[in-house]
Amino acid sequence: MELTYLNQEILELLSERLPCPTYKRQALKTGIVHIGVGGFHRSHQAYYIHQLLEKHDSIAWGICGVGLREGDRKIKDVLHKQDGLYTLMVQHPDGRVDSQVIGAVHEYLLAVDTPELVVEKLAHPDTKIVSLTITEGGYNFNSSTGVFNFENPDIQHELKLRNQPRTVFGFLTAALRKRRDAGHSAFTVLSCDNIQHNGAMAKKMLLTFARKQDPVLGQWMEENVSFPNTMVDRITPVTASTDIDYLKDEYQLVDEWPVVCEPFIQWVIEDDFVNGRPPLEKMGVQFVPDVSPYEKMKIRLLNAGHSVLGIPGALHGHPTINACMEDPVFVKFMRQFMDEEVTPVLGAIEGIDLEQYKGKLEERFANPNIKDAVSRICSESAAKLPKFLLPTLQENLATGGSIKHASLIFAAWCYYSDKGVSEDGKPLEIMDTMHPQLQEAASRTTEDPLAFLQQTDLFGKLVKNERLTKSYTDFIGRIYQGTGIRELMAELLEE
């Protein structure tokens, strides 16, 4: 059979091979503008909206994707070529792959090319929700102090030239100014990033910027925009060339950027929307009055658990998270971290059996068909670890709880940042915007064992805690003397 290139025109023919959208995509209105279209958005929020469009008359909730950076050009080009369509490949532990074409993203704009069109789309009265997956670093705050970074050159530019936005803050503020001036209602800002209290953080950062640029507008925004907190969950590894080849071989379909994910999916949202919302409860989304316990559970267990596997996994030479989970030392170390350091500081969570949740996490991490690269898990660790792991460590320091697992991970992160190679001498793929700073601090460890912890923008005053510094320097000494990370993990398990 001849290869078919994914686009709107071939859906009817393609639907004989795999599930395709049955709703009229040309009738969709943009109710949601999503900033930061990556694999996770396409496996999670866009998937939920696609299911809603399939099963209910919800044409008002189509998605317009927006990319703010030049780095988003590839996804823009692919989505334009494919009319916003892509294939979602759900990888089951038994090897089964459920593939379907998703059609919820019906528009895409690249802000560096057409910033005025992005502002117009955000300001259009049909837009009810602006959702975000801009990563932890996109919120432009100091990870130690939580203070907005006004020194960012793009922020400085936007403060002087309000009609030339470059960042998410500049675009949202410009659009809300147009909505206010036109007498339109505001929209809801819906953060879908892995930051605890993500809605509150989005609100704090946006209003801080807006008040500086336009104090009167900032006050209007505070009174009219809502920022629900959310908890999102679906493991979505980077698409591999083998995934593209699979679709060619299995369905004779050419999709230049499909998305791979696990079967598990969860979305918990505070029900606080100023301008309407899609009825996602029909799709299994949980709307709750307070998402805090759920997001804390997920960040402290799943996200931190990933890093607890990923950092030592990279040093030891495990290429993927499931490879880490095939190593009994790594499995026991992660579970002991969850049981002894995280669970005691979580408390009870309504409707959640923590033992079952942790067991399910182990199953998900071990899925042999996901093959989530440790390099992806370790990427932007400077933005992740202060949010995912440090709070657990700080709470245990305050209560006298166990700190040995977290201490070892921070020591391993120092060595990882310093040497940049695995224990067998292979270069590590380190993707972190703060890597130069991390490497510089870590490189002074042989002279000063605490040099890495002295980065107050990451660790605050942690270096002044004697209990932590003793544990940390013990591990630093062992690692830098050549003791393998797996050996250290195994020793710790026997204590």
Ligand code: CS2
The other form holds:
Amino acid sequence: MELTYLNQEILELLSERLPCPTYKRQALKTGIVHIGVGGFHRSHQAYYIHQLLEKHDSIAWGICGVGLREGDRKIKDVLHKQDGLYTLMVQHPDGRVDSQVIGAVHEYLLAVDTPELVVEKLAHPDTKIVSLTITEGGYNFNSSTGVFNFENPDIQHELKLRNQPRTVFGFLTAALRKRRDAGHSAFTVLSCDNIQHNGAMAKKMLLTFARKQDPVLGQWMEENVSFPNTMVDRITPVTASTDIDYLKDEYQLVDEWPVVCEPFIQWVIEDDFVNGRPPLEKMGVQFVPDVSPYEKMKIRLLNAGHSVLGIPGALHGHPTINACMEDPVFVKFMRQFMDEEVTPVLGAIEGIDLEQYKGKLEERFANPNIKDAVSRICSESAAKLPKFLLPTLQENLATGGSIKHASLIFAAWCYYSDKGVSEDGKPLEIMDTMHPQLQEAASRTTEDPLAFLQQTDLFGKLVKNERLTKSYTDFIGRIYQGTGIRELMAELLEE
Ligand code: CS2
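Can I get the form predicted in complex with the named molecule as well, since the one above is the form predicted on its own?
Next comes the full complex, and the chain you just saw is listed first.
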């Protein structure tokens, strides 16, 4: 059979081979503008909206994707070529793959090309929600102080030239100014990043910026925009060329950028929308008055659990999270970290059986068909670890709880940043905006074992805590003397 290129025109033909959107995509209005369309947005929020459009008459809730960076050009090109369509491939542990074409993203704008169109779209009265996956690092604050970074040259530029936005803060503020001046309602800002209190964080950062740029507008925004907190969850590895080949072989379909994900999906949202919202509860989304316990549980167990496997995994030479889960030392180490260091600081969470939750995480991480590369997990660790792991360590320091797993991970991260190769001699694929700083600090470890911990922008005053520095330097000593990370993990399990 001839190969079919994914686009709107071939949907009818293609629907004989795999499920395709049946709703009228041409009739969709943009109710949601989403900033930061990556794999995760496409496997999670866009999937929920797609389901809603399939099952209910909800044409008001189409999604316009927006990319803010030059690096988003590839997704723009692919989505434009494919009319916003892409295939979602759900990988079950038994090898089954459920593929379907998702149609919820019906427009895409690249801000570096057409900034004025982005502002217009955000300011359009049909736009009711602006959702964000701009990553943990995208909120522009100092990790240890939490203070907004006004030194960022793009922010400086936006403070001077209001009509030339570059960052998410500049764009949202410019659009909200237009909405206010035109007498339209504001929109809801829906953060979908893995940050505890992500809505409150988005609010604090956006309002800090807006007040500085235009105090009167800042006040209007405070009164008119809402920022619900959310907990989002679906493991979505980086798409591999084998995934693209699979669709060609199986369905004779050419999709240049499909998305692969696990079967599990969860979204918990605080029901605080200033300008309406889609009835996502019909799709299984949970609306709750307070999302804090859920987000804390997810970030401290799942996201931190990932890093607790990923950093030593990369050093030891395990390529993926599921490979780590085939190694009994890694499995036990992670579970012990969850049981002894995280569970005590989480306390009881109403309606949640934590034992069951942790068991389910082990199952999800072990899914052999997800093949989530440790390089993805370790990417941007400088933005992730202060959010995922550090708070647990700090709370245990305060209560006298166990800190050994976390201190070993920080020592391993130092060695990882310093050496740049795995223990089996292969170069590590390190993707971290802060890598030059991390490597510089780590490279001084042999002269000063605490050099890495002295990065106050990441660790605050942690280096002053003697219990931590003792545990950390013991591990540093052993690692730098050549003891393998897996051996250290195994020893720790014996204690
Ligand atoms: C991962 C997350 O980036 C990471 O380190 O832990 O991307 C994780 O897969 C998602 O949050 C799952 O919901």
